[in-house]
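Only one chain is shown below, in C-alpha cells, and it's the form predicted on its own.
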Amino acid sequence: MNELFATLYGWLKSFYAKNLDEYLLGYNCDTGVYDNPLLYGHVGWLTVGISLVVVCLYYYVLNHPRFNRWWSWVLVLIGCAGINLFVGYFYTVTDYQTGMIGDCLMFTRDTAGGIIAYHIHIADCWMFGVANALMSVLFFIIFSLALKWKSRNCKYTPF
C-alpha cells in the first residue's frame, strides 16, 4: 500500500526537489540503495486519516441544515487541505532541520568538504506541503462520495 502512496505523490513530485523525493522514497546515502523506510506511506496514511476524520465531522457532527450548502463543503475542504499542508511541511522540515536527510541528497561538496550547492531548501518542504494538500483534496472528495449518503442533512452536498 505504501507503494501506492509513492505513486500518487509521484504525480506531484515536480512541485518539490528531486532529492526530497529520493529521501521520501527511502534512499540511503551510505549504501547507495533504497533501503530506508518509504516515508510517503507515513505521510499518506496520516493524510488519509485526517481527511477521513474531517469528512466524518462534516457529514455526521456538523450535520445541520445550515451546512448543507456547497460553499460549506468547500470551506471544510479548504480547512482539511490547510491542515494537511502543514502536516506535509512539518513532516519534511523536521527531518531537514535535524539532519535526517542524507548529506548526499542535501548538498554538493567540493574536494575540501565545503558546500558548493544546496539541493533541498525550506521552500521544497513548503511545496511538499502543497502536494500533500492536493492529495488530501483527492481523499476528501473520495470519502465525501463514499460517506455522504448516510448523512441526514448534508447527503446532497456538494452535488
The other form holds:
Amino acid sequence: MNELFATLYGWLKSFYAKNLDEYLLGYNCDTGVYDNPLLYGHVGWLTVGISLVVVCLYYYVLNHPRFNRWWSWVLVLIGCAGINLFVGYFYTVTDYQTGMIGDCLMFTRDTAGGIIAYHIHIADCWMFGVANALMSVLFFIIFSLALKWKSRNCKYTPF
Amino acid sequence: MGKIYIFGIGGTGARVIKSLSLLLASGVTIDADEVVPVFIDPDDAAADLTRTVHILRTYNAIRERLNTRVPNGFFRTKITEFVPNFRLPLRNTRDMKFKEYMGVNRLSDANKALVHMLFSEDNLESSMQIGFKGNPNIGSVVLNQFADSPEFISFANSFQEGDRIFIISSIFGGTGASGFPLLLKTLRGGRQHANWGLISKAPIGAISVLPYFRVKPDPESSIDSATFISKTKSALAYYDRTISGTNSVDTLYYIADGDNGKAYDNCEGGAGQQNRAHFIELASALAIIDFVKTPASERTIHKEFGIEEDVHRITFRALGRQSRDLLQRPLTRFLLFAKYLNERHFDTYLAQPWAKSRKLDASFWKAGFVDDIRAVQADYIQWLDEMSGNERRFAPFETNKEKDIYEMLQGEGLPKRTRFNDYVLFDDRLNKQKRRKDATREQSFTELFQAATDDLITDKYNF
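Switch over from the form predicted on its own to the form predicted together with the partner chain, please.
Zooming out: every chain and molecule, the one shown earlier first.
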C-alpha cells in the first residue's frame, strides 16, 4: 500500500523539488540507498484518514437536506483539500526545520563544507502541501462515490 | 363490504358529501368497497353542488392513476360516478313555474280550488330552476318523478347484496325535507323496480340535519330563518310517524347546532348559494362512516352527535375519543402534505433523494397529476378555513405561514423537539422512506407523502 501511495504522489512530484521527493521515498544519505521509512506511506495514510473522516462527516453526520446540492459537496471537498494542504506542508516543513532531511538532499557543499546551493526550500513544502491537497481530492471523490449510497439526505450528491 | 350509495338531497346533501370526499382524500377510512354519491337537487346552478362535483371529479382523476394498497392512504377509497355529474336529473323543472309543472290551467275548477288550498300564490308562481326555496310542499310534488327516471332504474339494477344506502337531507329547507321521505318511500316500497327485494331489505341509514345556520333577513327572499324551527318541528312530527314509527330506516341520525351566530347571505339558490363550510357538515359525514359499521337493525336506531366540551372553538381535543381517533391523524397528515406542495416550488426539491430515486423530475411535476392533487388540497384548505371562520368554529389548525409548520396543530401543546425543523425535517423524513420498486410514479409519490407525514406526526406530536 505504501508503494501505491509513492506511485500516486509520483504523478505530482514535479510540483516540488526532486530532493524532497527522494527524502519522502526514504533515501538515506549515509548509505546511499532507500532504506529509510517510506514517508509517502505515512502522509498518504494520514490524507486518506482525513478524507475518509470528512466524507463520513458530510454524508452521515451533517447529512442535511439543505446541503445536498453539488456546490455544498464542492465546498466540503475544498475544505478537505485545505486541511490536507496544511497537513502536507507541516509534515515536510517540520522535518525541514528540524534537520531531519539528509544533508546530501538539502545542500550542495564545496570541499570546505560551505553550502553552495540549497536543493529544498520552504516553497517546496508548500508545493508538497498542494500536491497532498490534490491527492486528497482524489481520495475524497473515491470515498464519496463509495459511501454516499447509504446516506439518507445526500445519496445523490454530487450526482 | 359492499358499496354505499349516498343520496345527497339539496344543498346540505352536497355540502356533507363535499366533507366526506375531503375526508376520504385525507385517508379517513370507510368500511365500504366503493362510495357512490348521488345528488338530488333541482337547482342546476347551485354553487355548493357544482363545487362538490368538481372535487369528486378531481378526486377520481387522481385515483384513476393510483392503485392504493396502503391502509389509510390518501385517496384510498373508490368513488364511483354512477350517474353523469353524480346527479339524478329532475326533468321539467328548468324555466318553469310550479303552476306550469302542475298543469294548473288544465285542471277542473274543483281541482284548482284544491291546489289553491294546498299552495299559496307565491308557491304557484315560484320558478323551480333554483330549487324549492324552503317549500317542502312544492318538493313533495316535483320530487315524485325521480322514481321513474332511467337513472333511478339503473341504480336499482346495479344494487347488490351487501350494498347499503344512506340519505342526507336537511329538515328545515325545501328540497331535503320533502325529498327524504319520498326517496325512502320509493326505496322501501318501489315494487316495480328490479332488485326490489334486495333494496327494500337493504340497510338504510339517514341523517336529518336540523337548523345549524341562519340567513340574513331579506324581504325579497322566500327563505326566512325565523321559520326554520317551526318547519323542523312539523317535519320531525311527520318523520316520527312515517319513518321512525314504521322502522323504515335502520339508523337515523339527528344533528343540530344552536350556536349559529354568523348569518349567511340570503340567497334562494343558483350560483350565488355558496355557504361557508360548517363543522356540522363534517360531523354529518362521520354519520356515514359510522353507519357502514353499524349492523342492520329491525327497529330504527336513533343517534346523535356530541362533543366532549361545549366550546365555541372546537379543536381535536374537544371531540369525543372515537371522532378524534378517526380524524386527527388523517386531517393533520393531509394538511402537512398540502402545505408542503403549496408552499414550496418543485425546483427546490428536484435535488432531494426522494425525488431523484423515484424519477420525479420536471416532467412529472408538470404532467397534471400533482396539479390535480394541489386542486383538491386547495379545496381542502379552503374547507378548513371556512369551518374555522364559521360559528361554531372548527379550528384544530392555525395555518400561519410565519411559524414552523408543526406549530399549526392547536390545543396539543408545543411539538416535540427534533434535530431538524420545518421543511428541512419534512425533506429528511421524505428521504428516509423506502421506495417500492413496482409502483408507478404517481403511486410512489402519494405513498411517499403518506409514510413521511405519518412519521412526522409520530415524531412531533403525541398521538
